[in-house]
Structure formats: C-alpha cells, structure tokens
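Starting off, we have a lone chain in the form predicted alone, written out as structure tokens.
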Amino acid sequence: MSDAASGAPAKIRLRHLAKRFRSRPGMVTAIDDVSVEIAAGCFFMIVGPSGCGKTTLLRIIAGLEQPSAGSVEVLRRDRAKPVNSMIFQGDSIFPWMTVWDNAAYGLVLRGVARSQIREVVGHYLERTGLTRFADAYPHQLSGGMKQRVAIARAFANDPEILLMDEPFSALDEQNKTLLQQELLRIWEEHKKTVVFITHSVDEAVTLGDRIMIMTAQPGRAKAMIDVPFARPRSVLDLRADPRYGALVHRIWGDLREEVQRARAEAHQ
C-alpha cells in the first residue's frame, strides 16, 4: 500500500513486516506481512482491535523491537536530527524534572547550545500553553497538562518522524478534544511525518491524512482510507460536517468485524 498518490516522496517504508513472539503455548504471530509506504509530511493513523499488533508495529518503527521478517526504512534528510521521538499513552515525562527540563531533555542529550535550547523550548512551551508552568513539577499538573509537556518535548527535539501511541486515551473527552486541536495547530508549523495509533475512529478521522485499518491478530493491513478534509482543521467544525459522520461510519464498517473476531477469539 503506497502513499504515492499524495505526490510526496516516501518517508517510511515497511516491507513484508512480520513479528513473532515465543509464548508458553508456542509461537504467536503479532504482525503478519505488513507492507506500506508513508509519505513525508503525512499524518498517518493506525486503528485496529485490541491485540492486533498496533503498538508492536510502532515499536518496530521506533527501533525498540526487531522484526522477525521484513524490513523498515526511514528515509532521513538530516543526520544531525534524531530519527524519531515517541509519545506514549499515560505519563511518560520524568517526575523529578520541571516542565522546562522535561521539554529540554532531548536537546540537552544532543548537546545543543544553551541559547538554542532556550529559544526552542520557550517556543514550544508557549505553543502548548505551558510557559507559566515552566518551573512546575509533574505532580503539580493535570493529566492533560502532562501530555502537553510530552508533546512539547517531542516537537522540541525536532525528530525526523513523530510516533504517538494512544497519547490521549487516558484523558476525558473535553481534554482530549482540546489536545487534538493543540496537536494539529503545532503540527501545522512543520508538518512532520507522524504515525499515530488510536482505538478511536473519531480521532483517526479528526487528525489523519491516511488511516490504516488492521485486522485482528495476526495484524495485517486490511484497508487504507484517505481522509478528504482540508487543512488546517478545526476539530469542532469538522465534527459538524456531515461527511465526517459518513466517513466514521464507513471505517466502522471495515473495523467492526475485526473487533468482533478479536473478542470471539479472546473468549475461546
């Protein structure tokens, strides 16, 4: 499956990717024969039932897991930048560091000049509404604010690609909607290539350019959906568009049987 229709060159290429784990009953295939090209600047969403290998796929792209078969290629433009930054679900910032130090962490590790760190971190704390909380510690922040710190840290690190593993899944609906809009607003600045995992079809349509639907285990690419809505986007305005509801309904049609199959297999 290719992003060639977008006109942008490929940034990430997955070729016949497979991942198998050894378990007590025997070998388990988490991902099977996934091939996809993700265009540079694409906001790429992955949806699928629980246990279909979405997070495993993301970890392979991040280099945190090795595939059992197939290959992953990230086409780099600037070797001075990190390949990726990853935002996890739940708390992923360091509790002993201030908001500022958390946001600056990647830049400090890379030995970036202090003056540049001040400029970059200051910019992303302002973009995420965290400037006045720069000296606060995570225990003083709400869940939504902690995820803002994680977003600021990821963007400040200026990676080639951004990887996001259900970063808003633990938040209430109001905070989730606000952070989706914040993420889109920040992403519009540089339009980095993003791979974003979610269980929410609404979130996939709200944020994404393309959506890959995965099958129940073993995870395969079942369908690829192009999202037709123009950018920049307003989250609330988009959800008032009748085409939005129609697309969500269409994707649920593809996803429903996979969710049902995953549940049936879990109860066997």
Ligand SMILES: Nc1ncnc2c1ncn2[C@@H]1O[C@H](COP(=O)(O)OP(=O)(O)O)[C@@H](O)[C@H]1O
Second form
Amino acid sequence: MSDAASGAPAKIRLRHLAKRFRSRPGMVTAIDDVSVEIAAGCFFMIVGPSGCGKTTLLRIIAGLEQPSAGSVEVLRRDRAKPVNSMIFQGDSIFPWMTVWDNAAYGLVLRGVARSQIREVVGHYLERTGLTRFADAYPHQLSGGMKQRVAIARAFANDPEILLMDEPFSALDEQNKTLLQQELLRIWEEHKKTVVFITHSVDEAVTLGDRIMIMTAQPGRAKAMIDVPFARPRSVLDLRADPRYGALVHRIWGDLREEVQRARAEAHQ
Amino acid sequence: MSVEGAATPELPAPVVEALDAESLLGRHFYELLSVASPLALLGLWEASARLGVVDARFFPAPSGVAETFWSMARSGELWLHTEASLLRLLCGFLVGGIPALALGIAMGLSSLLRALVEPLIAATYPIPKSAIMPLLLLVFGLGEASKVAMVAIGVFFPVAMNAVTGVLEINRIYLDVGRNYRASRWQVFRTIALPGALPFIMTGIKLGVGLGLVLIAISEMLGAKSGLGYLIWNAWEILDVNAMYVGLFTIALLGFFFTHVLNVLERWLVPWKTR
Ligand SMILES: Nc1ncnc2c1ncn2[C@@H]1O[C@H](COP(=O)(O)OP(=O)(O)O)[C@@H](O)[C@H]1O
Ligand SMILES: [Mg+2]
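Moving from the form predicted alone, what structure would you give for the form predicted together with this ligand?
Entire complex below, previous chain first.
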C-alpha cells in the first residue's frame, strides 16, 4: 500500500516482512507478509488484537529483532542522529537513575556536549511537567509520571523516527487522556515520523494520521484508514466530533472479527 | 496547566499524628529491650562467675575480661593485632572481590561465559574454605600471602555468585533499552548491568565480609605472629583465658562494625531500593 494521499516521501518502507518464532509445538508465524510505506512526518498507528504481532513488528523496525523474510528501510536525513528511539511496552525507565539521568540517557551515551544535554533534557522535562521531579527516582513516581519520563527520554534522544509500543495501555482512563494530549503537543514541535502501536481503537483515531489494522495471528495488514482530523488536535473536543464516532465504529467493524478470531484461537 | 499539580499527591502522604506517637513509644520499648537483654546476660554471667556457679577458668567474669581489654588496648598490643587482621582482610577483599565482581557481571551478560565457568564454580564452591588452608600454606608459605589468599577465596564465591544472579535478575527490557540506545559493551556494563545487579552484589559483599572474618581468624591461628586469630590461639597456648575473650570480643565488634558500615554504604549506593 503506497502513500499517494499525502505526497510526502516514504520515511519507512516495509517490504514483505515476515517473522517466525520457534516455539513448543513447532513454528509460530507472528507476522506474515507486511508491506507498507509510512510517509515522513506521519503519525502512523497500528491496531490489532493482542498477540497479533504488533510488538514483533515494531521490534523489527527498531532493529532489535531480525525478520525471517523481507526488509525494512528507513530513509535517513541526518546521519549524526540515531535512527530510532523506542518507548517500550511496560516499565522501561531505569530504576537506578534519577528522572534527569533517565531522560539524558541517549545523549550521554552519544557523548553530546554537557551544555546541550542540559538544554535539551531541561526542555523535555519541562514539556512533560517533570522539572520538579528531576532528582526523583522512578519508585517515587506514579505510573503516568514514569511514562512521561519514557517519553522525555525518547524525544530528548532526537531520533529520525519514534517507535511507541502501547505506551499508555497500563494507565487509567484519566491519565491516558492527559498523556495523549501531552504527547500530541510535544510531537507537534517537530512532527517526526511516529509508529505507534495500540489495541485501542479510540487511541488510534485520537492520535493518528493513518491507521493500519492488523489481522489476528499471523499478523497481516488488513486495512489502511486515513484519519481526517486537522491538527493540532484537542483530545477532548475530538470526541464530540460526529466523524469521530463514525470512524471508531467503522474500524471496530474491521477489527471485531479479528478479535473474535484471536479469542477463538486462544481458547482452543 | 493543572496536569502537573494532579500528580503531586503521589509523594508519600504524612502519617497521622496519633499513630505516630504510638509507634514512637513502641519503638523505644523495643530499643530498650534490645539493650537490656545483653546487659542482663552480662550481669548474670558476672554473678555466676563470682559465685562459682560457672567455672571461671573457662568463663571468666566479664569485669576481668574488660580489665584485660583495657590494659591491652592501652599498651597498643590489641591495636597491633587488630591492624594486622584488618590489613589482611582488606587485601584479601580487594584481591578476591574485584575479579569476582568483573567475572560475575560478565557471566551474567554472556551465556557463553556462563556455560564455561559455572561448572567450575559449582564444583569448587562446596569445598570448605578452611580445608584448603594447608594447601595455601604449601603454595604461598607461612607469610602474609597465604592469609590474604584465604580471605580472597572466601570473598570470591559469594560476590561472584551474587553478581551473576544480580545480572540475570535484571529485567530484559532494560537490556533492550540499552541496545535501542546503541550502548556499547562497556556502557551496558556500567549503566545497566552493574547498577542493576548492585542490590545482589551488596548481599554478596556482606556475606563475603562475614566469611572473610571467619577465615582470617582461622588462617592466623596457623603460623602467624600477629592478628586477632593469633591472639586467640596464643592465649590458649599460655592459658590466658581473659586475653582469649578479648580476641573474641574484638572480632565480634569488627563484625558488628562492618555490618553497620555496609548497611550505610548500601543505602548510599542503592538509593532506589530504599523505601
Ligand atoms: N521471542 C519469542 N519467541 C517465541 N514466540 C514469540 C516471541 N515473541 C513473540 N512471540 C509470539 O509471537 C506472537 C506475537 O507476539 P507480539 O508481537 O508480542 O504480539 P502483540 O504485541 O500484538 O501482542 C505471539 O503469539 C507470541 O507468543
Ligand atoms: Mg505487544
């Protein structure tokens, strides 16, 4: 599926990606023949039932996993920058580092000048409302604050693309809404290409420019949907838009049979 | 924005006043008990020794031991022995502990190294360390080296084994973060493996220091002319029971002191574990 609609050049190109894992009863095909082009600056959402290979796909894009077949291409604009930063599913900030040191991690590893680190990290801590907690350790923070640290760490690293694996799925409804809004606000500054995984249709419609729906295992690209809402978006106002409900309803229609299929397989 | 304000109540809430006063009383009561029980035991011992209930040749009155302690401390003799033991302990600790730390963490990170070295450790660990003293005397002679080696071997095992466990217990996600941020081998070691394993490593160090004290005392009983182990052994040979108790008491004091210092060190090195 090409991205003729936006006209921007493809930032990420996945060609016939497949991944098989060795497992107890034999081989498991996690994802199968996924081909997609993601335009530069696109906030790209991947929705699918749990276990359909979303995390696997993202890890392959991140280079943490080798595909069994197919290829991943990321168009580089600045060789000095890291290709990607990932926000992992679950708690991934280091418990042994302060909020500041966590956020500065990527820059410190790369040996960026101290004054620049201070400026960049200070900026993203401010944007995530963490300035007052710079010297706190993660165990002193709530789940929402920890995810803010993970967001600050990924953005401060200044990568070419951002990969996010269900970063808000463990949060309660209120925190989730707040963080979605904050994420959009931070993303608006540079509009980097994002690949964001979720199992929540609402989240996909709220955040994304395009949504790829995946089939239940093995994960394939089932449908591609453009989200028409203008930016910058207000997460709350969006929900009052009649098109929002219609879009959520439509995507649910696509997704419902996949979720049911995934559940049926799980019960076998 | 009110968002940030909403997160503030996450910090520990103040404790209710009444509850605080009650627990304060309770804490003092237990503190009092923990001081009272050894004092009571000492009093009982003193009385028994004076009344001849226990044999004063084996269990001399604490007042007599205290007197000997004081005179040995003033003459500098006690410090001489303590200093000799501490120096051997320190050398043995560095010689055994530092390689153990490096090897343990490397083993935790590399399954290849683990497969190579783990059987060796599993085979040598159960040998009682005191049983290899004759071998060490043979190899290193009667001098300092055999004593340092004894402590080093004792410290090596708990530190290495806890370091391996510590690294293996680190959540895989942190190692993935390291890879995602392109951390070099050395950076993974320094920013993830070492700090992540530190709680376990501290446990290993505490065990190692305890074992080191045991082993230094034993090794100084064989062919040494100084140290607390020598002091105890020599006291037996000349039947100076008071001096023997001074040696035992000093070792106990050292153990108590090290435990306290290591607890403080742990709180300082592992601030994210303190609740
Ligand atoms: N390292 C692995 N080894 C074996 N099977 C795996 C591994 N990682 C994932 N899988 C399997 O691949 C499938 C997809 O997993 P995952 O990508 O985590 O799904 P999702 O993120 O959509 O919930 C699942 O059936 C899972 O059990
Ligand atoms: Mg997942």
